[in-house]
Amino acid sequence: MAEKAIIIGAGIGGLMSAMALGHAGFDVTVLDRDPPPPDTSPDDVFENWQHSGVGHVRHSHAFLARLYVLIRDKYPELLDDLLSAGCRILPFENMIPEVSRAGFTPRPSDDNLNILTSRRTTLELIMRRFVERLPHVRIEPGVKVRSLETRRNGAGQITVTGLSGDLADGTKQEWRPDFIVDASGKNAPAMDWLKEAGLEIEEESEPTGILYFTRHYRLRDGQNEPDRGSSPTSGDLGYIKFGIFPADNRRFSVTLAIPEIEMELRKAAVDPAVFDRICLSMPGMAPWVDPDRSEPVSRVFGMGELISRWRHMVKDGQPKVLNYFPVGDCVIRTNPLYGRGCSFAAISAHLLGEALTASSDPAARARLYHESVARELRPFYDSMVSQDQTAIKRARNTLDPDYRPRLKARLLKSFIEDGIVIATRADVNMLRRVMAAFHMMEAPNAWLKEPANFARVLMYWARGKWLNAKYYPANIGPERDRLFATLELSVNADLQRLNAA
């Protein structure tokens, strides 16, 4: 007889989770606080699903490279389904320079370097109707878990043996699986329930720095998106950064993300015609902006409090609990900006199925399942935290107009500048490395530990700013004092206020 699970959450990570354990054989129930998605439009579910376990539902949203292959190679079905729903596929091609394409010549390798975009609630609706479809799969919605049921073991692990909640209609329920996956998101209340019962959860904590608004837009008809000039539609300026999400059914959506510590801007961008302007101003992003073009379709949503943390489920070598298996932002949370969380919701819930058919054990399971997480996923996590506090430190420096880098900040702004973002202008192949790294299908900064990669970096930053002219990015928008000229903010008033902190 298959071995019950209960996942707790039908987000990305419960879906995947279901998909992943569903395929090898568990029988699985998924329960799901919110109601059901509307049986209808794409547009309609945007407007109307009560999706409230996801709070960030309706940002922007892109499946990285990795988890597009992993969707195309397990689940093709799926794919499909996604692609009929209006869901893309966006192709390495479009990520190469103007200036570099006419030399491209396109490998069979790169549809593993492409992106799958759309709205989350989409991909979330045709994930879910797959999932729904699937043998000895079941979602429960509207069911509101309240308690874990523990019991303490002689190594002083804790062992999960059930959990209890409220059916939709108010009935109290309680179930006894053999196990339990929490894809609960970044609040799940039984890491709460599990201190409670006795468990030390070590955690590490960093902040990402930043703030994140997003609004919707949809193209006009008769209109078409435009036409991929020589200004990017992604950038940062240190003070504000952004980028344009193409998704589904002539849908669009631009987010930016802005430093904390720049509260005028902060508190000026949640107003939409604010918004707007803002966008109008960058010179990648206003053709797609223009009135002329689209039309705002939402407000402005604003996610703040967002943090990096990973909780630490093993020490020593051993598991502190079995038979319960955090996934997604449960047990990895990381900054949205880098758009890694789906991704690494999908690979840990995979990871999970194969720790779970490789033992019966539930140490060795949890073992196996968390030893296998920090091999593929600590490496990226560590290098997102790095660049957030980077990004922190050039935030606070660009607020001073007084600021002036040291030598050694100088030549390492200027490697990166002019050697490494134009070796991978100029170079598709560098750029193929470069965002494999990235779409997490190689490890970070690999590329650059590789003599020849390293040595055709350092060629072009030796060649200079006047040899690599056309290389370089077209403007990406104004400086600092610019825009808040344009949008009658104060220039100093946030300084002021770091000052007399």
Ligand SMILES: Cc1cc2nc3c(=O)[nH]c(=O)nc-3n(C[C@H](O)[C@H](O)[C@H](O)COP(=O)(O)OP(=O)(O)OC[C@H]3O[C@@H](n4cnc5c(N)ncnc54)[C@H](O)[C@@H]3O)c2cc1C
Second form
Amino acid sequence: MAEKAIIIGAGIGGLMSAMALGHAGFDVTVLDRDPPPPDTSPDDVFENWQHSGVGHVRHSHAFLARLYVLIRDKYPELLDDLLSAGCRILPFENMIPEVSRAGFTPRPSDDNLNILTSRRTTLELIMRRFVERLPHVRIEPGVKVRSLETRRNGAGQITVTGLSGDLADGTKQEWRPDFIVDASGKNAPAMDWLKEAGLEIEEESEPTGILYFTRHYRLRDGQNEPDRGSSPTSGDLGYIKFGIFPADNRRFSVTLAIPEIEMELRKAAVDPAVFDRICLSMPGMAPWVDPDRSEPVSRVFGMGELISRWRHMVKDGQPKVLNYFPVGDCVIRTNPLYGRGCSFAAISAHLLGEALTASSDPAARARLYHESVARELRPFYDSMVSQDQTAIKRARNTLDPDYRPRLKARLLKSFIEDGIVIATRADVNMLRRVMAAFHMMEAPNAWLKEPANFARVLMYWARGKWLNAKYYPANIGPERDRLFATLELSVNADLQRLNAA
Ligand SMILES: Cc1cc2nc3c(=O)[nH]c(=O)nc-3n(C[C@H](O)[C@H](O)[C@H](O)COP(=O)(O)OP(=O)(O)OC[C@H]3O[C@@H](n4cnc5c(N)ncnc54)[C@H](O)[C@@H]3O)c2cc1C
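Structure of the form predicted together with this ligand, please, following the form predicted on its own?
Below: every chain and molecule of the assembly, starting with the one above.
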């Protein structure tokens, strides 16, 4: 008889786990605290789905190539469903700057560098309908898990033996599955219950240093998305990062990521009028939010307390908890800016499916699972945390008009801006490799460690700005003081506050 699995949470990690475990032959029940999405259209689901279990469900989302390829290769019917519902594939070709587009010859492997995008509510709705059709898998909505039942063994390990919760009608229920998958997201209450049961979970936690602000728009009748011009639709000005997210059914969203220390700007950005003025100040975004082309269809959604976090469930090769497998944000959280959280959740879910199939021993399963997750994902996690630390310092320095970087910092900045950026804008093959790392199709920076690529970057760097002139990106947006003047914000208030603290 098939082993019984309970999955807590029907978000991205829960749905992906249901697919992986369902395909591996387990009998799967997914419990989720929220009501199901309305059985209507993506627009209605976006407007009306009460999905407070995912606080960020109305923030911009895109699936990186690693997840797109996983869906394409393992679940082609799901990909068809997503595309039929209006989800979009943004091809690698879109990433090629105008200046090197003429030399581009498509390759079949470029399909491994595509992004799958739409509103998160649409992605989740279609994934959920797909999961509901899988044999041996069921989703029970409106069920809030309230506690775990645990037993401690002589080796100090905790075995999870069951769970209980409240059904939609308020009645209490207990379940005794063979094992539990926790996909309850970043606030995962079970981690606290396990701590109360005596489990010591080591965790690393780092700030991302940013807040997220998202607004959704609809193209007006008869209007189309703007042509890809010379100004990028995403960029990083140090004091603000921005991006356009093309979505399904003639919608798109804009996300602004503002450093935590930019108090003036972050307070102002929740005002829809200010938000739109910021967008109109960026040449790559202005044609999108031009009132003749599109109209806003939501308020500005804000979100803070964004951290990176890695929870260690195995110590010195010994799993601390048995028959309990956390996936997704519950065990690893990352900065949303990199768009990797859903891919992390999907990869973990499938590694879990493999570990559960490879062994029936609870300890071996836990070891296999957590080791393979660390092997696959840790290099990307470390790289993101390190980039965040650099961005936090940059944001601090941008506040200070008197800041003068040291020689080492100037050289590094020049190597990135005048070497790496130029090489990737001038050479499509180099761009392919950089994007492969970005999409987690290969290890971070593997491309730069290859001597031929490093030499090519050095060549561009060494030959100087005059010869590279045509490869420099167009102006992506105003300097901080100019934008602040447009928005009538104080340029110095944040620095004064920081210095006084
Ligand atoms: C602002 C923002 C933008 C992001 N953008 C991207 C992006 O562009 N691309 C990307 O890949 N990732 C992105 N991410 C990350 C991504 O959204 C998360 O990594 C992903 O949602 C994690 O999935 P999960 O299943 O672990 O948690 P969630 O998707 O949060 O799902 C948790 C589920 O558990 C349920 N639940 C919680 N508690 C209980 C309980 N007690 N009982 C029953 N059910 C419960 C909830 O209702 C919910 O359905 C973003 C994150 C944020 C914050």
